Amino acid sequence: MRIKRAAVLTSALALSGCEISIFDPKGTIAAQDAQILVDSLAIMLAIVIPTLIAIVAFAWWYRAGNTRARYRPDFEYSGQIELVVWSIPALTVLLLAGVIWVGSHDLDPGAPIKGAGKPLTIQVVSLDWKWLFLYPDQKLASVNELVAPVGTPLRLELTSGSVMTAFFVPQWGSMIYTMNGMTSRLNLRADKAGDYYGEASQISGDGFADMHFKARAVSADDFAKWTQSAAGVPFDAAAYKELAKQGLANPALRPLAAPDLFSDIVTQKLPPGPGPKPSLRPPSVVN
């Protein structure tokens, strides 16, 4: 228990500089997501605020001490009241439907977005309980650290090497699920340099609480330097099988020795992990 608490505290301290708020967007998709939430709230307040005002007004007007209030036990129908009661919710539903319709097309996860330079392809694999990021063009494999140049369109291809979970960088944009045996696609763009919080937003076992990663947006020059900093034994199928074992993992950047690794994971040439099992022991760390 002490080991687990220490691991959680260390992770929290390591990510203390990362922002989490979805209402402080640092990417074009995240900004539009936040605007949809604000617009939806404003539309729904058209019902909430009048209802709250009506509650207070009715309670005050029909109080015991108000002799001017009329008691009408035989009241059954009022066309004016019915018009108000039904028209306002109907308009609210229509406006919300419009926001959802426009947003679902403009923010289609698979739709390409504009940006500076050539789009960067990143292949994402969720594991128990860590994240693997493959950069096929740069021939890199990064564990628990997603690095991208500021302003560059990101084309993410996502899958799961175990159970279904969800990928989410709140300040960059939309959440999307990762599922075993299939590929999800998500287009994002980070517009401001910094370190951001990324997480698995669906429970996937004992180590779920620590299944987060650092998302870094850097300049093009810093990204080029980062791609040259890979060290250690090249990452291949054998290294993947070791990483896929249940447990936590420390951030690492290694050369990618298997260019078809992502395809092999999706097509299950590399068998998926066993999935989480009930356990009272803290998850171990896989290096």
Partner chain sequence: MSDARQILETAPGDEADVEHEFGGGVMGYTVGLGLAALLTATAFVLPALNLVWPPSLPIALGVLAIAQMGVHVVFFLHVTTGPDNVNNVLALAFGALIVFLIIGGSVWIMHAMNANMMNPAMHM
Given for the second form:
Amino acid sequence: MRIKRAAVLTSALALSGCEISIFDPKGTIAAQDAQILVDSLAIMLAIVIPTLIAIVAFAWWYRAGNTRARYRPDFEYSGQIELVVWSIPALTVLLLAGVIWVGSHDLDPGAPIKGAGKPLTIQVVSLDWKWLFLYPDQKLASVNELVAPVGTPLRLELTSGSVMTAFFVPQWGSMIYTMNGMTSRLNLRADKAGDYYGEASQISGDGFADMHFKARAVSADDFAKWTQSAAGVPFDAAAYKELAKQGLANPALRPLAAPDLFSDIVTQKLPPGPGPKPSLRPPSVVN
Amino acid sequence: MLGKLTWDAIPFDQPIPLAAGAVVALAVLAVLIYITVKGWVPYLWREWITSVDHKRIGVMYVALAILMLMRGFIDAVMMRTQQAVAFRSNGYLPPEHFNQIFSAHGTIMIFFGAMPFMIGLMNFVVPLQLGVRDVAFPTLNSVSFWLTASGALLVNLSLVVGEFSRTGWLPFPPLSEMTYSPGVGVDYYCWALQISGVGTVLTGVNFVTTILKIRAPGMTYMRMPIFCWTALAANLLIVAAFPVLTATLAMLLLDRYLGFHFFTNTGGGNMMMFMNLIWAWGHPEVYILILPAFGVFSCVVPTFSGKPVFGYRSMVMATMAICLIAFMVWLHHFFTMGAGGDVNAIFGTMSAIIAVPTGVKIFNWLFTMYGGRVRFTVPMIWSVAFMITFTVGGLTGVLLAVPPADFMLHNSMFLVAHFHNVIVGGTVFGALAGMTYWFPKAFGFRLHEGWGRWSAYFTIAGFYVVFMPLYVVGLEGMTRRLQHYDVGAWRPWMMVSVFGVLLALVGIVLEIVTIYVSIRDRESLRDEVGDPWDGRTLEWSTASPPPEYNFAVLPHVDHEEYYWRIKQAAARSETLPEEPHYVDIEMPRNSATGFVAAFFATVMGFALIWHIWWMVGVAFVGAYATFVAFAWRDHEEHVIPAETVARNDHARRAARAKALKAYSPR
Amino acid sequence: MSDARQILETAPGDEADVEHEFGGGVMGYTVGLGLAALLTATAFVLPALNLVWPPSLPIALGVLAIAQMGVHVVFFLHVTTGPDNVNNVLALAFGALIVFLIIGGSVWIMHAMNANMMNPAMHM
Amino acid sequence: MSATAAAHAASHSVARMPSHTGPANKRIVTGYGFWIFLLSDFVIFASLFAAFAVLVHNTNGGPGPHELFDLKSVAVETGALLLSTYACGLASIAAHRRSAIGFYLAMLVTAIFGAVFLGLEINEFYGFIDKGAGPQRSGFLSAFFTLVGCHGLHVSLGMLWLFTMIAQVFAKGFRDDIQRRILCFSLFWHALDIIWVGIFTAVYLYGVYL
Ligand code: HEA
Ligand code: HEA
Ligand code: CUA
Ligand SMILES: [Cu+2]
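For comparison with the form predicted on its own, provide the form predicted in complex with the partner chain.
In what comes next, the whole complex appears, and the chain from above leads the way.
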């Protein structure tokens, strides 16, 4: 095995018991996304299921060997049928368009959501191949572990310290791209305490498959406790540069020493990650 | 002297690609030697390589496509087996290799498998259905084919010399920029597609012109078979969309080669622009893949239902509607970039609207079967399987067009399942239906029904067993392109899926057996008359295989179902139409332009990839010289004397006359 | 010679019989040159003279450009609305629609994206 | 009536055959095919225009349109290209009338004005690069050089084609296939001028005044 992933593996083991189905939402956005998904599916199945049945039925009944079926070699046009085949799908789509319109606006990732208490701002930086979560108000920097108090609206600001990828916690809701030099915005809320699976959902290079993280929803007290548990050398620009090099990382929580770190990354005052060493076939991922 | 090319480029340290490459290289070499020893080279050169006959070119396109589908299928088998074993382990394919595989799989399947297959069918069928002798620009047609082959060659070369792109079938920057992909993989990708892209645009120009300007007398637009309409739509899409791809890849190449800043992280580049432009091409591209398949089904279903296609005008309208709306939906591939509610909603709605004309098509095929006498031949089996499978795939597509749903499913295995559902269930089934349907026209004998049927059953079953589990894991949050994973819930589905790929493999092997058996038993499968299925369109009025000039005299079309009508009239009166007056026929001469131009293009592409600048220069001069030499030619045509035409046509008429007695009119 | 009642066809840009028709022959090219020169000159001079209300300037320039493209199409390329030109015009219309969708769509989409995520400081 | 005039008349009546009487003649097919090809070329330019429109503000701290563009030179370029297009029109009339001298002369004028245009453009590019405003400087300049340079490349290839056409007429006379190529060439040259209208408006005028 060429990849050492002991730490990542243990965190995954802890998770493997639980389901991460999007039909088992644990956040308000995920619940609404799933609801819309199911609604749209239902609207469409109303027309698709009869269609599927008709295909099989017509093909079967009008098989050449069936002498009871009437052969009508000249039946090639019928105004009524034409009307129906255009209007039924059109009506279905009209209905669907309503869902699309309302859904896109209500669930726009940038739209703020309600919840208990003051919104918590979390700054997310995707790196090769790990996630850095900055808590500007709590002055924390957490690697590969996203912790959030249950019920509090989360205001995520996201960027990338390297290539483009996407941030996604299936059971919390919508994913969003992260891009260097830009800030994308996502609003989420976790509604039930627990450990959830978070991942990168856009290919970002050789370490992509290991670019997942733990998303923990905890009670307000536990969250306060967690913010106190930061240890080790404060996280600053130099530490960031070290982290930005290609490779994997273990979860860690450190105090944040550079309050402007996020904006420095976005404005490229801190340049994007260096990528692989130039060579024909770069060496594979090492921890 | 050789730019970046050194011995390091050969992957001596990676046994799998090295062995695979060596085997392929040896196989190619063996075939070449065999051909040479057998003395077939002059024949191949005269009859195929330099041929500008649309039928020959069509056959070569399909052959290339089948080869590439197999290459892509091998990649698919590797991916499925990797994901079956790579649970909490690294599997047998390291990431740098796995990433090349899905990139190569997607690229090869789309650009060198599915698209050439469709273009091949159009090449073979369109002039025959229009009742004419050839396409508008026969030599250009040959250039198109050979440029496509050149691109395919370059992609496959990357297996042994250097590496292929690791950034997916569409190279999203900044990952594909020099900083993050310093190897030659992305360059292979870009140059291969630039070269074959030129060929594709030329095909588009050629076919739009052919369909709009070269039709048999009396073949008005509303008398064209639906396949010609879908071919027109697909080629309009090619002409309008492929230049966007060319421009976008050119920008990426400028970034990579000359340090421009179109899509870079730094220097004022904007990577979102790449996403925007590539999908402005990419979405129309998927309709380029599916529309000709729709055309195939619009030939197959009426023929085997013994009825004209239902709702001809609706079909035409739906085709052209899809062609136009195709250009108004591209943002649905990046709903998750954050364009905001209005933009997402409008593009989501436009995407859903495509379901209407597509639905109309499904329903019209349905009503074509209604009141028919459906014969379940192999093409018809593919067609019914298509109708069911494609409806399911379209449904999941529309689901993805609902932005909040897409926020959960984008880039997931659900998406992977969606597009295989429409591509395999639509384009690939259509390709195989079309191949089986027109095979007797091309070669003069049918494919064996029994074996072909089993091949279809296994392939269809294989498809469902591979991809239905992927929907499930997609809903369980599994993202695409994972080299390994640690989530236990996904594991069982991966095991089911790998079983499906085995079924598909059996299907493909049976397809090869079908072809083998059919060639062996060709005498008993012979199509003497030229109309083995009781067809309705003009291609069935000529001999199988058709003479070089297709029709002894151009038909004078006076009805949508012209051939069907004269056939019925002849059967009723038990006499063939009067013998026409034969005249000399002028046909374009063979030309090596395509082959030579593609040779230089390949050399130039290779030299550009490896920065061998002198070789670039040499190849460019060579290409220009070919061009001028072609332009300087004096005689572009040769003449087939009326006597020859008459002799051939008498044979055809005799076979028809004999068959007339056995045919019962409807 | 050609029968006037038939549906005729010409190639785009064809001189053919247009010498005595609208927009054909040396005269046609000369008229086209004059119009094009006029429109170009207006486009270059207009903004410098401060004659139009500044916010409407892009529209004015755009209209001038489109008008000039039209002049070129009619007088130089001989693509007109005549019955012999239907196919040529349809192709042009299709092309123009695609060009419009690609440029318009891209600008709209990218504007929305930038508005949502750009940092003003970045691109100065 | 001379033989050529008769052939000329015959070619006309063939040229205007209605489509439903069968395949169109070669001149129409070639012209139409090239027309479609040109439309696809327009789409390449559309993509480059789109890229330019999006990147025009991404100057990365470098010079922007205001600092760089010299509208006087652009106006001269525009005039040169317009005259070149006009001369090209005259050349195709000469070809139509089978006047070799007229054709050579008009094509030469076309080429001269084309060369003036190219010279000015190269001079402009050279000046920018000299000022440190090359295409690597910023997204804006990448897009600018690519869009305008792509047009310039088309003009250069057009010049190559132009001289090839002169050589072909010289060697082979006004044969039918040569006439078809002249038709395509003139379409190409006129189309380049249309694109230039887009460029001087959207790149230069918008750049300087907006
Ligand atoms: C035309 C397009 C096409 C086709 C046909 C296929 C066919 C298949 N694909 Fe592919 N696929 C893509 C286009 C296609 N794919 C693209 C674009 C991607 C994305 C790449 C990326 O991530 O960037 C992708 C990605 C992709 C993945 C990666 C998923 C991931 O991201 O994790 C996988 C995984 O298993 C997969 C599997 C398969 C399988 C099992 C088949 C098939 O085996 C299914 C069954 C089909 C057949 C059995 C027919 C094959 C026919 C022949 C071989 C011809 C035989 C004929 C004769 C002998 C006459 N595909
Ligand atoms: C042949 C290829 C093909 C075809 C035909 C389609 C057809 C459609 N596709 Fe698909 N698509 C792809 C190939 C194709 N797609 C590929 C390759 C990708 C992924 C690329 C990548 O990321 O790598 C993709 C991705 C993709 C996405 C992006 C998802 C994402 O990245 O998150 C979306 C979103 O809207 C989408 C939607 C649609 C829709 C609405 C249709 C519609 O055209 C479908 C219409 C058909 C029907 C609906 C069925 C028949 C209709 C009826 C029976 C009528 C009644 C039904 C209703 C009213 C619902 N597709
Ligand atoms: Cu998003 Cu700049
Ligand atoms: Cu799409």
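The model shown is predicted, which means the values in this text are computed figures rather than measured ones. Under this definition, the rigid core comprises the largest set of C-alpha atoms superposing within 1.5 Å between the forms. Positions refer to the first chain, counted from 1.
- Core-aligned Cα shift between the two forms at residue 59: this is 3.1 Å.
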